[in-house]
Structures are given as C-alpha cells and as structure tokens.
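Okay, so here's just one chain, in structure tokens, the form predicted on its own.
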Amino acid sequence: MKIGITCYPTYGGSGVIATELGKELALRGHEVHFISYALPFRLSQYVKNIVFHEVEISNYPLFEFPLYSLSLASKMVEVAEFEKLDLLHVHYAIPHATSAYLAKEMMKGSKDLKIFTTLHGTDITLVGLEPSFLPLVKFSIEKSDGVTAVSRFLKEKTLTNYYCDADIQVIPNFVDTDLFKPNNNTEFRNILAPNGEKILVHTSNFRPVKRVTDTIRIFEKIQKEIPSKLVLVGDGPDRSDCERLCRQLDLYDKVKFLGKQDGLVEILSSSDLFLIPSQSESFGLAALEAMACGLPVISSSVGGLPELVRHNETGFIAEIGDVDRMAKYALELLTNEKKYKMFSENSRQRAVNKFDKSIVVPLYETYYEQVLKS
C-alpha cells in the first residue's frame, strides 16, 4: 500500500507512535509518506521506503495567524495525487483529521482517498472538549473512513463525549521490543547510583495532567527508607516548579534532570522502578517502555494505565494523589527482592505477548485492507 501519515513531529506519545507504526509499515514493504510542518524526530536517520514531505506555511500580511491546516490540506492533496497514495493515516484529530477531510473533499471525482484517524488522548479529553472544538472534532471523527482510539477507555471516552455515530477500533500503542528490552550494562547505572542505589524513573512532557510534582513526593517517602535516586526524563511548562519542590525538600543532589533524551533504551535499563501519578493517561506510552525493559510500574487508577498495568501483577495502581500509598508500593517492591524478580519478569512478558510491534501492527494492516476494500 502507498501510504500518507501526519503527525505532530514532537516528542509527545501521538508522534512517536505515529513515526514508528511508519517505520515498521515501510519495512513491511509499505510506501510511507510522512507529511507534516517538520521532520518527526524519531525519523532522524534514512528507512526505505520513507519519504518526508514538509508543510510550508504561507506569510501574508493579511493574515494575523499561520493557516497551518488550510496548508496541510492542500499539501495532502499534492502529495495523495503525485505519489498516488491509497490513504492517509492522520494522528491526533485536531487539526489533522479535520485537514485530511477537507484533502478528501477537494479530491473527490479524481479519487476516493480514505482517512484515517487515530485518537490518541488529550485531542478527545482535553483540547477536542473546549466548546470551540467541540463540533469540529465530531464531525472529523465521524467523516473518516476508519477510526481507531489507543485503548477501551479512549474509545467510551469519545463515544460518550461526543455521542459520536463512529465504529471505533481499539488498537492499543505498541512497543519495539527488540529494542526497548533489559540491558546488563551498568556504566550508566555507576554514573547515576555510584553507591549502588535503587533507581526510579519517570519519564513526560512536565505538564501538569502527569503529576511530576507527586513523583518527587512519592520518592522523597522512599529515600527515606531505602538509598535511592529519582531519575526525570523529559521537559515542559512544569520543570521549573519541580526543580524548586526537589530544592523545598533538600533533595536536589537526589534527583535528576536529564531533559529530553534519545537514549531512553539505556536509562530505562539503568532502573529498577517507574512511577507514572498521572491525572490522565489515555494508555500510557512511557509505562509500556519500561515494562518492556523489566520495570514494574506504580501508577495511578485512570484511563488506559489499568488496561496496560496488571495490578500486584506487572506493578500496582493507586488512586489519584495518593502519593502514601504509591510510595507504600513502591518500598514493598524494592525491598523484597523475590517479589521485584517476579514483577519485572511479568512485566516483560506482558510487553512482549500482548503490545509488542509484531503483534499491534498488523492490526493496523488489516484494518485498512478491510476499509479500502469496501
């Protein structure tokens, strides 16, 4: 198949699984044509198959504000007539499922081009809810050929907030575990925990719906018991604020910042613990890297963590905030060292039987032969 993916080229889950179903896709032969404003930043070396082609936005004194999505649009159409695509994959639903439609429409008689759309969270609970969007995310939604949402709770999720008439698809995110996979190198661990201290990792965007503050929390009830130091992966609007929380609590020579990272394989495997407080997951990407390198999780009881997370299984779950109980878990697991060997196997099995890419993409292959075929 000649396939087109857009995508935000950001750090952020949707990119990131974006980019990588396009790179499993175009090793299974696919054409894949990325279109977006830049180059996805897991797409930073050369695959077969793949080729990027940039948005360029237009500046006119007339216009106040960068026409991004009327620009996508016309670049989709350019792109699905030249190259001759089948269909276009967009995801995150604003503005791409939105721009995809209007690619569709401005097609139509020449081609029926089919859309699309993956769900991937805060475009359906959060940014899709504001009044403004509200009826723009419906009518996308409903005006795709295909739609699928990472998780069930994703899926209910849109079903109830947007009463949509949708046949929704529930393809969870998935995990190259090939690559990411427990690793017995422990130079990076030295560099971390000189004195051999227990490691727990958190890894996001820092914004205020991951609770990176209740992380700090939580480890600072655990280095009180056990030698340990908290690892933070990641940047955002609220590091600042975390930096002088670790700083209230004399725990900055404890803690971490490593900002934004590609070697994630190497620091997951580093770790003994991820702690994932968030106050909305809609699957939790971050949680199923660890798992795949041999980490239990601690993570709160919302969205889509209890779909990826077995309970006294894989890790445990705790209600939002409680920062006690977490913190309770996380010592139980770090201090018996039988139980942490169960955990940590179990949490690589689950990676590997259930979210590995060998198992995830073909769904999405199917899933558009079936859509193209009727």
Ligand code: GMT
The other form holds:
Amino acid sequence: MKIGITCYPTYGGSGVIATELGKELALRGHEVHFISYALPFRLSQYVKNIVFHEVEISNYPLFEFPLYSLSLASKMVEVAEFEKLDLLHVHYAIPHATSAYLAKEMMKGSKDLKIFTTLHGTDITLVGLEPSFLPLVKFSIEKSDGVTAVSRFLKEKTLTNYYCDADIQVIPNFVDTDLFKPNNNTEFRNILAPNGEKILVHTSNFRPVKRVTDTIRIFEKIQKEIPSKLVLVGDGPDRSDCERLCRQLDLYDKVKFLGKQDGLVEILSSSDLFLIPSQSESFGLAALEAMACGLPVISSSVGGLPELVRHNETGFIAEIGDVDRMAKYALELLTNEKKYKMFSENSRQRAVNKFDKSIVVPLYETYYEQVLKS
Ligand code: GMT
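Structure of the form predicted in complex with the named molecule, please, following the form predicted on its own?
Full complex below, order starting with the chain above.
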C-alpha cells in the first residue's frame, strides 16, 4: 500500500506511535509518506520506503495566526495525487483529521482517498472538549473512513462525550521489545546510583496532566525508607515547579532532571521502578516502554492505565493523588526481592505477549485493507 502519515513530529506519544508505525509498515514493504511541519524525531535516520514531505507555512503579514491546517490540507492533496496514495492516516484528531477531510473533499472526482484517524488522548479528553473545538472534532471523526482509539477507555469517552456516530476500532500502543528490553549495562547505574541505591524513573512532557509533582512526593516518602534516586526524563511547562519542589523538600541531590533524552532504553533498563501518577492517560506509552525493559509500574487508576498495568501482577494502581499508597506499593516491591523479580518478569512478558509491534502493527494493516475494500 501507499500510505500517508501525519502526526506531531515533536516529543510526545502520538508522534512516537505514528513514526514507529510508519517505520514498521515500511519494513513490511509498504511505501510510507510522512507529511508534517518537521521531520518526526524518531525518524532521524534514512529508512528505505519512507519519504518525508515538509509542510511550509506562509507567514503573510495579514495572517495574524499561522494557517497550518490549511497548508497541511494542500500538502496532503499534493502528496496524495503525485505519489498516488491509497490512504492517509492521521494521528491526533486536532487539526489533522480536519485537514485530511478537506484534502479528501478536494480530491473528490479524481480519487476516493481513504482517511484514517487515530485518537490518542487529550485530542478527545481535554482540548477536543473545548467549545471551540468540540463540533469540529466530532465532525472530523465522523467523516473519517476509519477511526481507531488507543484504548477501550478512549473509545468509550469518544462515543459518550461526542455522541459520535462512528465505528471505532481499539488498537493499543505498541513497543519494539527487541529494542526496549532489560540489559545488564551497569554504566548508567554506576553513575547515577554509585552506592547501589534503587532507581525510580518517570518520563513525560511535564504537563499538568502528568502530575510530576506527585512523582516527587511519592519519591520523598520512599527515600526516607530506602537509599534511592529519582530520574526525571523530559521537559515541559511544569519542570520549573518540580525543580522548586525538590529544593523545598531538600531532595535536590537525590533527584536527577535529565531533560529530553534520546537514549531512553539505556535509562529505563538501568532503573528499577516506573512511576506514572497521571491525572489523565488514555494509554500510557511511557509505562509500556518501561514494562518492556522489565520495570514494574506504579500508576494512577485513570483512563487506559488499568488496561495496561495489571494490579498486583505487573505493578500497582492507586487513586489519583494518593501518594501515600503509591509510595507504600513502591516500597513493597523494592524491599522484597522475590516479589520484585516476579513483577519485573510479568511486566516484560505482558509487553512481549500483548503489545509488541509484531502483534499490533498487523492490526492496522488488516484494518486498512478492510476499509479500502469496503
Ligand atoms: O494526548 C496527549 O496529551 C498527547 C499524546 C501525545 O502525543 O503524547 O499522548 C497521548 O497519546 C499517547 C500515544 O497514544 C498515549 O500513550 C498517552 O497516554 C496519551 N496521553 C494522554 O492521554 C494524556
């Protein structure tokens, strides 16, 4: 198939999934065309069967705001016509699904370009609900030829919050478990925890929904009981508040802010436990990547997290904001070697058996074929 993919190219789960999907589809012999305003960050190396098309945005003085959605729609038409695309798969509904609908309409008469929209999270649970977006999101979803959501939770939310008349397929996030796997590289561990401390890790874009300050408060309780370090990977609006909190709690020596990192596998596989106490999380790709590296996960009970984290098997789940309970669960694992080992193996097995790319990517292929035939 000839497949166009549009996503946010910067750091973020929807861009990661879109890019990894494109890479895997290309490996499977499909021709993949990425259409976005910048090269997706996990696509920095040349990959056979993949072409990147940059959307240029006019900054004509009359336009106070950049008209990205319109430039994107025009580029989608240009690429679809010239490259003879069979379908366009857009990730994150706003504004990609709307641009794709425009492109489809513009091509009517010459080709029935099939549009697939994958709903990822805040496009449905937060931003999409704003009155200025809600009718447009509902319209664009209903006009897509195929719609997928990354969890059962997100599918239900879409159907109930938008009264959507759409047949939504649930296709979960996935991970390359040959890449994200446990390893015995002690270099990172020796630098970060030279005295054998336990390493807790959290990766996110430091937005309020991630509740990174809860992660720090959980860690504050843990480090009182056992020698430990906290590694925070990523960057975003809440980072300064988090740094301030660490200073206030006198934790600055024990918490390492690494900022945005490409070497995620090494960091995860050198750590012991993953914390994700989010306010809202439609799937939790960061937690899945940690599980693939053999890390048990302590999470909040929101959104799609309970579909990923098995309570008392691959980690523990607690109510949003219940930092006492999350710290208690973390200590229960970090102080019981036998239990920890079992949870760590369970995490890895769940990632391999349920969420490996070899299991999930064919679900997209089958769905494409099904819709293209109909
Ligand atoms: O929805 C967002 O906040 C952005 C999006 C992203 O691009 O990072 O994240 C969502 O998509 C990921 C990939 O499907 C999911 O794993 C995340 O759980 C989800 N984030 C939220 O729901 C907050």
